[in-house]
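Given next, in structure tokens, is a single chain: the form predicted on its own.
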Amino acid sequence: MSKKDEITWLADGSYLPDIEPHTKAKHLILEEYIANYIRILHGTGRRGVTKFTFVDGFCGGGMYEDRDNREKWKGSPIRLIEAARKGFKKAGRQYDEPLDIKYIFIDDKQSHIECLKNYSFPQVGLGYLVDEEQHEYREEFGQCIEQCQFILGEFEQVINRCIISVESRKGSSFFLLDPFGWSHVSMNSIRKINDLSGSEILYTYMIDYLKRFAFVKYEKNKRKTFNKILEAEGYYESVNLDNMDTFGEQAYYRNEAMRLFRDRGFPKHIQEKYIFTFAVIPKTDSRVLYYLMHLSKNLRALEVMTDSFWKQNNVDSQYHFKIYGLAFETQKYYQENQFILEFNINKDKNELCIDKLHEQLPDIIGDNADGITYGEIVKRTMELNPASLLHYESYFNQLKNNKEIKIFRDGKEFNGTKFKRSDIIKLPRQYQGNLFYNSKLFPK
């Protein structure tokens, strides 16, 4: 979000805030991911997940003005519902019990809740969901039960209600946390969510706001408040106020954010911790406005979110890749006047990803003479580079085709192109101890 007074909805929908390009990108990432989230968790295995809870912690009024295109733009509450339905349809499966989805929409302004219920939902044919009762949604193959709950209040004051609701329902949960600034969501709340079984978070981390207010060293009270809310004592200690917007400092902010949320955002008993960041940059070669941070405890969730981020990535610079992984630049949006809606990444970006993988993976493979599984390699490295699973597959297929690695499945050499996590990757004998030094594909 930008300035707080601009993000305001009137109860009757007579005033809607303008949608910003980076918010569009955020919504499209959300929509892409939730559709795949439902499709994969509900549609795979003998018995897919049948209960989901979605919590939109800062839901707003549900619609925006898209003045560039002279139309309305759907906000996150509507996109959550429509994306879940799309995922249900893609899954194409029905079990003994119907798919059961509950949406919890939270906002601290009465006018926003009223606009969402009385204007935005009716505008898109969802008005019947505002009574907070369960309703049936049907596809040709089966039934989905939907229910909406609307909560007026500060997120920090109602998070325990949400936790109890998710725990009682079980299943999987997804929390969309899109606050204004860093002070509206505490690290304690992040930790509570991550303590839930099957939970994920997509969090907007307002790094630019944080830099301007929390890192000013002479503002000791603000730094003290920041440390209390985000438990950040001992982090961001090397901030140089004279170089806040240099690339090196930007990289430092990102890395410290990932270290902070990995250390403090998960309960100590959680072993599997995955964080991926997506930078939003207001103009070329400038500061990062905020990071979208995806926190999960499941490698598959990280893989799917990375693919979703890729579809909105529009940064070409290799330097950006080294710092941010993936990013969205608003200046490019205005220049191109369109979003990347299809998985159509240019050759340079793909090559950058392959180069990054080649920086990281050979040593891992070489250190495991008896072989290492494909899944373990992805697990160790996916947070550290901008590559999607498609890039990993492309990289290993090129090496396999050039006879620089061998891949084994169930004890037999595998020559296919689609890998399983259990597939074992080994070096041929001629490369043992001298990994890729004579590589045809990647000469050193």
Ligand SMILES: C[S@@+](CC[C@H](N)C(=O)[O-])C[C@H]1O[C@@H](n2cnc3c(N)ncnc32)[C@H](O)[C@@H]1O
Given for the second form:
Amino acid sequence: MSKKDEITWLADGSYLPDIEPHTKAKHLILEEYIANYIRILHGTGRRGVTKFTFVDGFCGGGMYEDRDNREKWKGSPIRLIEAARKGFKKAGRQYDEPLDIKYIFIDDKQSHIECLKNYSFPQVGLGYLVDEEQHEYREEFGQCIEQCQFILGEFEQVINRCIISVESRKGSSFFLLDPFGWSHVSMNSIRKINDLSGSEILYTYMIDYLKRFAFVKYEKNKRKTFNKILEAEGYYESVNLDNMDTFGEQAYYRNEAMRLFRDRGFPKHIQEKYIFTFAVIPKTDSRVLYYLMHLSKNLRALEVMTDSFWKQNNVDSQYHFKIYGLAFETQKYYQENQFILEFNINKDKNELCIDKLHEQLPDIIGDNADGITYGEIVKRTMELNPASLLHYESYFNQLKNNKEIKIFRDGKEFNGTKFKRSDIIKLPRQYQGNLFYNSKLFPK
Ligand SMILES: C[S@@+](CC[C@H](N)C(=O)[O-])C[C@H]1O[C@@H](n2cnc3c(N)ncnc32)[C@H](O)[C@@H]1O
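For comparison with the form predicted on its own, produce the structure of the form predicted in complex with the ligand.
What follows is the whole complex; the chain from before opens it.
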């Protein structure tokens, strides 16, 4: 992002940047995901996770002007805290020790940190959290300990401190990395975060500025810097870029991003690595400004994030998935003249999405005549299509009802509709035909 495009906050809140529709979508994804993240990790199992650290590495001033609605719009720090509280409430569990959440907010501009502490937090009743002490937050069923830390500094200079802090606290951690440009986060830092046990990252990967400056041939030094910061030698080097149309180019950049981050973004010893992207297309030229990239080491995390991305996806999944993955297009948002705040299933999108599953799954089922687990199928395919777990379940339920597959749980045939990862999917012995699925029958 060029300097002039960068958004600023004044320390006393007398100037706040305007919120844009695509940033709203990003915030809603974050909020939805964090509420589910806490609900699931803290609230499920005999004893859920009780310690979390959230690091908002590029936190900003905490509040925006929402001119469309003539009100204020909350930024990522406030949304993180509110969403975690929502998740805690939904989990509804209290163990012998309370849920303990620490938030670390980093920004390199003093006026942004001041605005966050002195204007934005007090506006929403969180002013008492700026003293950096531990505070008790109460729900009817129990309490949660919250603590905020504010760090003024450049992310790359302070990340080691944060990593040490997360390591000593233990528990799970979530890093929101939302910089203005690609040069503010190094691959080395991403790898270090991924080396922490129980960590995950939501990263804004600013691809558009990168392309404009680093990939043009006469900008050799930019390319060198890019290769150094993101360890990208051997990536994005297709000789044919000049001949590609916009869509071909967009698909190429996305695939290369996935390849780069998968290869270099995780330490070598990590086997389970998942990356899922959400494209943000604010202009009318179909170019992706940035990808929200979710990096995790846990299939459940990928499943939950896919759901959150789905709710903000406003492009036709089948056609666009090959190019962008799930995406938010500002132009479409204005055309539709509505913002999808609720998970409002759009039937066409669902049909297309299930058709996509139907392209991929029958071969896998057919190749595993002795059976394959539901979890294994999801694991092998989820990054490759836009479907959420709801789509997978619907797809398998219909095949089961048509008697085209059988599902086994604990050695017995299973007739329920909610699947477990360990359930085994098999073709019936006598089955000869092609699996039939009618995507129009996706339940509303
Ligand atoms: C896109 S804004 C963040 C918006 C915020 N995450 C939200 O959603 O409300 C990026 C922020 O990163 C800060 N920033 C830019 N470069 C930085 C760096 N190297 N280290 C830390 N913060 C930086 C900027 O001052 C700005 O406040």
